[in-house]
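In structure tokens, one chain follows: the form predicted alone.
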Amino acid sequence: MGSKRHWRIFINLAVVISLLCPLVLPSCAESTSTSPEIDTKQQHDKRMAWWREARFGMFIHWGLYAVPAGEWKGTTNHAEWILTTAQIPVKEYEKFCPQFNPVKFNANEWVRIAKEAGMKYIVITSKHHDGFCLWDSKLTDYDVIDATPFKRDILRELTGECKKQGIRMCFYHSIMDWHHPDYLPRRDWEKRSSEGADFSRYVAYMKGQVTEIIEQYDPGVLWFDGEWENTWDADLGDDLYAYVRSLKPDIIVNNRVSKGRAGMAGTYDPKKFSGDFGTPEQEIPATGLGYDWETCMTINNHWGYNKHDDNWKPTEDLIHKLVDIASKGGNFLLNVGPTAEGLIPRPSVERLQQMGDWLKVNGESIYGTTASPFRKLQWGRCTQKQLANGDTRLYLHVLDWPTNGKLELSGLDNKLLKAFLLARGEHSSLRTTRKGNDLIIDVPSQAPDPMVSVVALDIKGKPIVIEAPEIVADSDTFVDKVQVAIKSDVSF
């Protein structure tokens, strides 16, 4: 405990120095520029390479909120936001700490579940909005070691297992902190006074915790959240991004570090705001975004554990979402909310196992692929991958299997080298014919896979796709004359 007090004194001194420094020594302010570090395209691509290859990861929301399990005084619609949605005073919320004793938590089992699901990385809540920490932070006693009977460093155990099993360990970290006395603003319903609170002192605290996480656990991604309140601005976001990158230059940071995110759509302008990828939440963009992005989504309705929530998405739907996301050049971060005992709910495990079974056969069509060269396919989605010799393999994910045994692909102008069912291997060639601008692929009358069947096409060179032009008018109202524009996308 004494060592934690020493750390807090050090942080307080650092805050005082940072506040006085610009007033006394102007050159000191220049040495701590808030401009985000800029990569060259080559450096950025190298840093993002493993993440783009991965395509599929596990999100884990876990903390004190697992104890009430979504229920408070007769209401049952809560989860990780329960402190504020149920308007629980901070001191009363702290009483969950003695009840958090997840003796059934098994880091080996959690990582195994993710790996068997075909997931390549894990993002867990190191600290959510309630401020509770899943590691032994030297800057607070409000953590799993000091405040609970469990007294095990959850992040350390998971990090060790991820290294053993070949999974990338990553952390979610909330900018917002409802527990810290210096975080502002207070909740509208709270009676806690904000007198004496200093937001700059909170920022220094958060940076200190981020330093701990990076230096102790070496995460692949820092996934920030809670940036939308007015106390956080783009300058603070740029500064935090630059600070994190200074500690670990090859780390990946999401766009929620700053203020550029457009709501749940998660889009932003990478040229104006800090962050390495966009973060659509509970939705999938209609098209690709032109930059790196990752859809995060729940398997049921809630992020944290809610014992009343049985609205589980079917496995087929989850696989379709994975395919849709990959076809648009994105990653899929799929969430689980473990119980207070430390167990991932059985319905989540079952669906993840089934997704893993599909990926064992069809993973080649997801991992390391890029977005579809086609604007739209009526029967499904497409991903692609460049082969070592410069040719391209297209992966046709057929969601609506043709009952007549004829799969039609329009607009592909390349020489076809081979066509085959991915599940049956390259030796199982499929007969193809040309009919005008259409490629007709003879397929079995029944889909080989009840979830999603994949037809692979090897073509000469990079895809050349010729599609009918789109006529665009300012108005859809009929008039005597109307000005139109013709848009034509020819993909090479």
Ligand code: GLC
Given for the second form:
Amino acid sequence: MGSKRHWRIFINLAVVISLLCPLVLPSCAESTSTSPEIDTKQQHDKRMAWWREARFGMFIHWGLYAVPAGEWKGTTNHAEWILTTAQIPVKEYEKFCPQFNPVKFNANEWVRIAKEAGMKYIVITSKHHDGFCLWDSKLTDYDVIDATPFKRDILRELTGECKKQGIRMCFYHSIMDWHHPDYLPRRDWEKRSSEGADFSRYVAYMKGQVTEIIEQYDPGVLWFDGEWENTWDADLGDDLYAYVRSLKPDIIVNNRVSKGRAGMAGTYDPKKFSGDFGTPEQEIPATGLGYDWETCMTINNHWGYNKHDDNWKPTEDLIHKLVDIASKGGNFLLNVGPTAEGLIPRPSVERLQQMGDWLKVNGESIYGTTASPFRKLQWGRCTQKQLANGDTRLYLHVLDWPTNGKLELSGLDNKLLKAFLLARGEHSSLRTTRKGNDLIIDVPSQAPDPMVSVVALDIKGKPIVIEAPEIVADSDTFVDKVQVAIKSDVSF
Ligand code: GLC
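For comparison with the form predicted alone, please write out the form predicted in complex with ligand GLC.
Next comes the full complex, and the chain you just saw is listed first.
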């Protein structure tokens, strides 16, 4: 245990010190979430198992909005929200239907791109806020078969390919619907009358559609969205969640099914609100959340296709984000917005290929891992995996490579079994030495991988980490006296 090593603390302040030592931190990876009254923790863990293992998925935003490609009457900053952001009346928006003919769409190719990127699941918009459906729904004509010249069931083709290529098919389904006459409220700029509209009829329609997609395509996840409007409430959320689970007991549902989400941070209280995972949007939480979560993010600035948007994130940045997310126990759902012809934009494909190349070598440090046992590492991130014999492999993702060839790791109190560069395999062992509380790993002076290099560290048992004490004060203004506390955490 950690008692062998002591942290020496010198404080030259006239202070009152209270020593809170040691505090045991729960691992950030540990999920305490059980959706209200439906699962035991054990059932919940079993249901979430494939999703936790997967860590990396592809989001696809595709629909009629690909036709205007982000541009309307000279304005160019639109995408899947274009009906609202450009204030296009529904009747006029419907005119995109005859233009939606993505003859270059090839389900085999899309799924191959996801698979080659190392992604394990796909979440595609069965219906986005505009109400247009990508499958042959019996409950509306506002779908790809009945309303467009394309007349091919996109969800069916993709589901078939996903089965063949071993990827989980999942659907994003919008609660908010700008097209259905019974959906309320109307947009405040709209002229469309709401007379006779009946929201409960809309809910029945949506449940009917959800039944269709579950029964026909057997999705792994239903990813709801658009829950923030005042017509939706937690009771409706609980009901929809329970309904979906009754149709497919092992399905996974995001927290946007209900009203618990705290804005873009995507956090929620899983004990109070329905949903199986949190949904941070375009951001990565500072630490793990104590329950399952998935950051969804765009590769450029928009979800749907925008022909003017060239603000592509560099591959290195995307890999760093994947690593950061995995180190906090989350999943990464990375978006592509295909064109109206049916192509995933080239810059997205290139980046995904490069991520896949990195994952082919380093995937072991991402898939099926759990969150870092360290509070913070100066040079990067860490994930971990339990080995069959109860020992642990730590994966040190070195984002900031030490050019002096000495990688320093503080506070790890376990017996070290071996250290090696993941890319070079278990036999390429690295020399290690102990210096006080630090473990020094001798590494090449140049990072072996230009994206992120991973050092694997096998240790006896579960990680025991002694964190350096933190000095915390209530106030950050110091005159001649300030009360501080020293906090020291040990995590097992
Ligand atoms: C937002 C947007 C939406 C997008 C989603 C992805 O909620 O309304 O357009 O689909 O984020 O998370």
